[in-house]
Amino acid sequence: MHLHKYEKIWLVFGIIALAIFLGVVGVSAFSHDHTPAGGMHTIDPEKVNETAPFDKPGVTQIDDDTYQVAIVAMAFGYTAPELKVPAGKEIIFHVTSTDVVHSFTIDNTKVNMMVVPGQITTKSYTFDKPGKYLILCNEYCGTGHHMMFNEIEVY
C-alpha cells in the first residue's frame, strides 16, 4: 500500500497529537491524586453492620461545629434512625450499601452521591436554612427504587 506525502504527515501528526493529549490527561490524573467523588475508603459490604460507623449508624456530634450522620443504603431504604442536625454546622455525611449501587441525594442542596456497595462515600455539607429535607434514591436500584427515601430535619 502506498501512501501518498501529505497523507503520511498528517498521520503522523495525529498519532503525535493523540499521544500528547493522552500524556496529559495521564499525568493530570495521577500526578494530582485524583480520586472518585466521595474518597477510597473501603469497607466489607457484609460486616458493614459491625464496623464502625455503620454499627450505630444515626447522627453523632464530633466537635461543637462538626456532626456525623452515618447511613447505610440497602434495597429500598436506608437505616438511619430519626436525622435531626442543626442548620449552621458542618455536617459529615458517610454512606455505604450492602447489596447494590444506590444514590444519596438530599433535595435542594448540593448532597448527591454515588453509593457503592465496598466503599464509603463521605460529603460535607453545611445547611443554612431550618427545615425539612427529603433524601432520595436516584439510581435505580429494583422494583421497590420508588419507595427508597428519607428525610433529615434541620433546626
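These numbers were taken from a predicted model, which means no experiment stands behind them. Positions refer to the first chain, counted from 1. Note that the rigid core is defined as the largest set of C-alphas that superpose within 1.5 Å between two forms. Compared with the form predicted in complex with the partner chain:
- When two forms of a protein are overlaid on their rigid core, residues whose CA moves 2 Å or more are considered shifted, and Gly144 is not one of them between the two forms.
- Relative to the superposed rigid core, Val27 undergoes a CA displacement of at least 2 Å between the two forms.
- Put the two forms on the same core and the Cα of Leu134 is off by less than 2 Å between the two forms.
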Second form
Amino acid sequence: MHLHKYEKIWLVFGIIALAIFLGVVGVSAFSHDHTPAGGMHTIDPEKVNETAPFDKPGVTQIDDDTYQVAIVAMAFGYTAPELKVPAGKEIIFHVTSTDVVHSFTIDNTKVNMMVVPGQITTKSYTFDKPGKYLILCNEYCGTGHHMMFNEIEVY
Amino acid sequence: MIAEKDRKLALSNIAVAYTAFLIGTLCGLLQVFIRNDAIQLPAWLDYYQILTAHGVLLALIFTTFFIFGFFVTGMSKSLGSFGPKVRLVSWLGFYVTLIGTILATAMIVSGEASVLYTFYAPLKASGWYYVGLALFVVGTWLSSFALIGHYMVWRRQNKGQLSPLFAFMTVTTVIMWLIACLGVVATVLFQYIPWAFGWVDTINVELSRSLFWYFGHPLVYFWLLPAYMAWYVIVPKLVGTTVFSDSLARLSFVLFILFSIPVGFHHQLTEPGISNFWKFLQVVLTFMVIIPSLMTAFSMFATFETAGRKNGGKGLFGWFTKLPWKDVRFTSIFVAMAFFIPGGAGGIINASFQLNEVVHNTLWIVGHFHITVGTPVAMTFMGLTFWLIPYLTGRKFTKSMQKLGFVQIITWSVGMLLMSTAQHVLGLLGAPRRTAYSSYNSHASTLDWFDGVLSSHLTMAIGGSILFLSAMLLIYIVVMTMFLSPKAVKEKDFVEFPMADSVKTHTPMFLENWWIWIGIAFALIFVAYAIPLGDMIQHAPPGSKGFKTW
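Just the form predicted on its own so far, so send over the form predicted in complex with the partner chain.
Full assembly next; the chain just shown is listed first.
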C-alpha cells in the first residue's frame, strides 16, 4: 500500500503523541491512584435502609485522618443529615440509590460519581478549602431532577 | 440520473428525515426559552418530554433516515439500479423504521416515555416505547441488508474487482451498524421489553447500561461515517480533483469497524460495577480511533492543497484562496469540517480516564454533542441536501436557493458557535446537563456559573434562536427543491451527483476481504467485553423494579 511521505511523518507523529498521552493517563491512574469513582460492591436496592453503612447515613470518623460519608440518593434528594467534614482530611464517599440512576456531584471539586441502584459507588476526596459546596444530581432522574440538590460544609 | 424507482425511495427517506428535523429543532427552541424562564409550558407538556423528543428526533430519526436516503442514491449511482428484491427489502426497511419511529414518538408525546433517548433503566417507559425502538432498529437492519444485497450482486458480476469507493464505504458503515446494534437489541429484547410488559419483575441495571453503551458509542460513528464519505468522495469532485488516496480511504474506514465498537465503557468511567482495569482498556481502544481520524484530516488537506495548486495557488498557503468558496456545496462542508477540530479534541478530553470526572454529564457534553453531531455531521448533511434533492427531483438549484443556502449555513455556524461555546464554558464551571432549570434555589454556585458574558442564559438563547431560524430556512429550501423549484430542462441545469474519481491501481485486495475485518472486530469486542459483562451477570445485585418518576 502506498503512503505519501508527509502522511507517514504525520501519522508517526500522531501515534507517538497518542502513546505519550495514554502513557501519562495510565501511569497517573495506576501508579498514582488517580482513578475515577467506581467500586465493585453490590447491594439490594430494596434493602438499602437496613444495610450498613446506609442504615445510618452521614459522616463517620474512621481515624485521625479519614472520614467516611454514606449517602442514599433517591428521587429527588439525598438522605444525609447535616454534612460537615474537615478540610485537609481524606473523605471517603459511599453512595447508592433506592430507585433510579442518579449522580452525586459536588460543585467545584472532582467528586462526580454515578449512582446506580444495586451498586455502591465510592470516591475518595480531600477538600483543600473550607466553604459550603453545592451537591447536585447530573443524571436525569425524573420531573424533579433539577430540584435534586444538597449542601456539604467543609470546615 | 439514477432509476426513478430508486429516486422515489431516496426521496421518501429524506422527506421523513426533514419532518423529524422540523419538529426536533422546534423542541430545541422551546428548551432554551424554558431554561431562560422566558416561557412556561402548559401543564400537559413537560420539559423532559420535549427534551426526549429533541434527542430522539434529531439524533436518531433525522440522521438515520437522511443517511439511508444518501446511501440509496449513492449505491444506485455507483453500482447501478436496484433489482426488484433489493428495492422491496429497502421499502420494507423504510416502513418498519417509520412505524417504529411513529410508535416511539407517539409514546413520547403522550407522556409515557419521558426517559430521554438513553432510556436508562430502571426508569420505566411504556413497553410500546421499547417496541418502537426495536422496530426502528429492525427496520434499519432490513435497509442495511438490502444495501449489502445490492453490493453482493455487483460483486458476483464483477469478480476479482475492487468495488467503487462509495459502495465500499457504505458497506463498511452498515457492517459497523449491524455489529453495534447487537448490544441494544440484546438489552431491549431480553431486558427492557419483558420487564416493561411485566413478564419479569426486575432488571439488571448495570448490564443494561453496558449493553446500551456498547451500541451508544458506535452510534455516533454511524452518524459520522456518512459525513466522512462526503468528505472523501464528494468534496474532491467539488474542488476539482480526484480522491487523494483510494487505499488510505479504505484503510481508514476499515479501522473504524475495528475501533468504534469495543469502547463503550468510556461513557461509564464514573460509575460502579466495572473495574478500573477494564475501564482503562476501553479508554486505550477508544484512542485508537484517533488514527483513522488523523488519516482523514491529512487526506482532506492534501485534497485541498492539490486542488488549490492546480488552480494556480502559489506559496505556502496560496492554494487556500483558490478553493471554490462561492460554491455552497463546498463551503458548507468545509465549515462543518472546521467544527470537527474542536469537536474531536473535546472527545479526547471526555474519554480521558480521569479528565472525564471534570466534564461528565455537565453542559460541556451537550456542547460537545452540538459541535460533533449538530455541526460536522448535520451541516455536512445540509451541504449534501443542496444538491441531493434537486438531483433526485430533477429540479434546478436556482441562484436564489444558492444564496439562501449561504445564509442558512452562516446562521447555523454562528448560532452553533454561540450556543455550544456557552455550553462548554458552563459545563467546565460545573453546570449539569439535562435539567429544566439549574438555579438550585439560587445557590451561590449557580449564580457564579451564569454570571459571565459567554455563559449567561442570554447567549444560549440567542444562539438557539438563530439556529431555529436557520433550521426554518433549510426547511424552506428543502420544500422548494423537492416540490416547487422549476424543473431542469436544458442539460446544464441538471444538478449532478458530484462523485470524485478514485484510482484503485495501488489498492491491495485484502482491504475488501470483509471476513478479516469482521473477525478482528469480534475478537476485539470479545477481549473488551466478555469478562466484565460475564461478571455483571454472575455477580449481579438483586434486580431493580421499574420507576415512573415523571
